[in-house]
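Just one chain is shown here, as structure tokens, and it is the form predicted alone.
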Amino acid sequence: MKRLLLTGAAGGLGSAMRGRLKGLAEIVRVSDIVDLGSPASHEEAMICDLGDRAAVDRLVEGCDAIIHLGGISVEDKFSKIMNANLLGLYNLYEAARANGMPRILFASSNHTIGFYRQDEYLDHATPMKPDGLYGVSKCFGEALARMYHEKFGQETALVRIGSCMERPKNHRMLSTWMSYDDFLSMIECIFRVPRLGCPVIWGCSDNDTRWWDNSHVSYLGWHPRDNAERFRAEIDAAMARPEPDDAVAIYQGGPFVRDPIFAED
């Protein structure tokens, strides 16, 4: 790829992945709604509220590829969702249809399901079961990037990342975390493979307790490595496991089913 377009830059995940990417364009456009710092050598730096059309326009303008990580990622006020993770990803479509229609990464998330119970398994075609209003602007992205597909074509892989992170921090992460490895190796997957059309696909890593089956995007040659399970006992000492009635224990989303809406100034 010419250029390749990271959002969300400045997040955690974001600031994860950066220095990863190199491999996978002559230049890396790195973007959030704050400072990023210098940009290296192979990077474009550029400062980008999401809630402006303009602004998203020229962001997009040049890139052979997208990885969309920004916007709120937490529960949060819904008029904050709403800039971010609805408007925002809606401007980003339009930018991207009007570009040439460069293939997107669209970083949903596993509270697009957090009611299920975690003795349940599911596949890609499970109905969603939001846990919060974040969640429901995920179901939200979900749906609008299978539309754009399906009304113009645009291909979208639908990410639903369950704990991207250097490593599990509990008990429900055993079964949740996918290593930054495993999804560098997937973006690879995600933008090498020819035809990816708009598929479901499920952010974990090969982790023997995870909830998730992602035997139907085998075609994308994507085989995680990581496991969560090596990381166990040092998490069992660290912590007691959950009462067996509490919401973490319980359901996939966690603590998310349990949190408040917030409430607007």
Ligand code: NAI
Second form
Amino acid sequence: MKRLLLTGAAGGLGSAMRGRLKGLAEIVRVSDIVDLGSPASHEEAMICDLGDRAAVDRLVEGCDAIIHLGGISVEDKFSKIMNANLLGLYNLYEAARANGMPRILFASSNHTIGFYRQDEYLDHATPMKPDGLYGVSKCFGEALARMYHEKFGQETALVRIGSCMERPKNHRMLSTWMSYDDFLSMIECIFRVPRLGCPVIWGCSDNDTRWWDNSHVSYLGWHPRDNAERFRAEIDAAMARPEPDDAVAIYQGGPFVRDPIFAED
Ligand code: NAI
Ligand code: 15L
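Having seen the form predicted alone, could you give me the form predicted together with this ligand?
And the full complex, kicking off with our chain again.
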């Protein structure tokens, strides 16, 4: 790849992945709505509000591939979600259509299915059950990507990330955790495979207690290597297991299912 675009590069996941992308492309174009710090020698930085159509057009121009992490990443006011995750997604896909349809990795979320119970095992065909407006925005993003695929042939990996962070932080994340290394190897597979299509991919490591079946995407050749189980003793020692009647212990979306609908100002 000549130029890879990383949106949300100043965020938690974006900052963690940013340094690991060197070598995937000659130039990594890093972008966010907030300060990005000094670009490394293989990087170019562009501040951009995803809700600004003209700015997104400029952002996507000249890119061969896009890792789209930018946007609102938790439950929030609908107006904020609407700008970044709805309008922002539309802007990104229109810009991609006008710029040769670079392959896209869309950071979707487990909150598209958060109201399934933790004793259910899901596959890619399981109907969505979002657990809040944030989850609904990711359902919208997946639907938008699929429409651009069917209508125009745009390829997108719809990665329903579980909990991608340094280490799992609680009992639920022993099921949902994806290590940075596993995410990086997934990224490599997504951009290397000759034909991607528009698959849902569950973003979790090879956790003993995972809830999601990725067998439909074996053609990617992705083999997660990490397993959250090695953190179980540490988590057991650090915190009490949630009560069985607590929503956090019942639903796959965990605490997100309890979030209110936030009022606008
Ligand atoms: P984050 O909130 O730390 O980063 C998101 C970034 O998007 C921020 O740097 C923010 O400034 C930027 N952003 C927000 N609104 C924007 C706008 N209007 N225009 C341009 N940039 C804007 O979130 P995190 O954890 O890094 O997640 C990255 C992506 O992955 C998000 O899309 C999130 O929904 C998704 N995801 C992450 C998971 C995780 O475990 N970290 C789990 C599931 C999904
Ligand atoms: C998400 O979608 C969020 O962006 C992230 O902050 C985590 O909370 C993650 O899901 C999760 O469910 O653990």
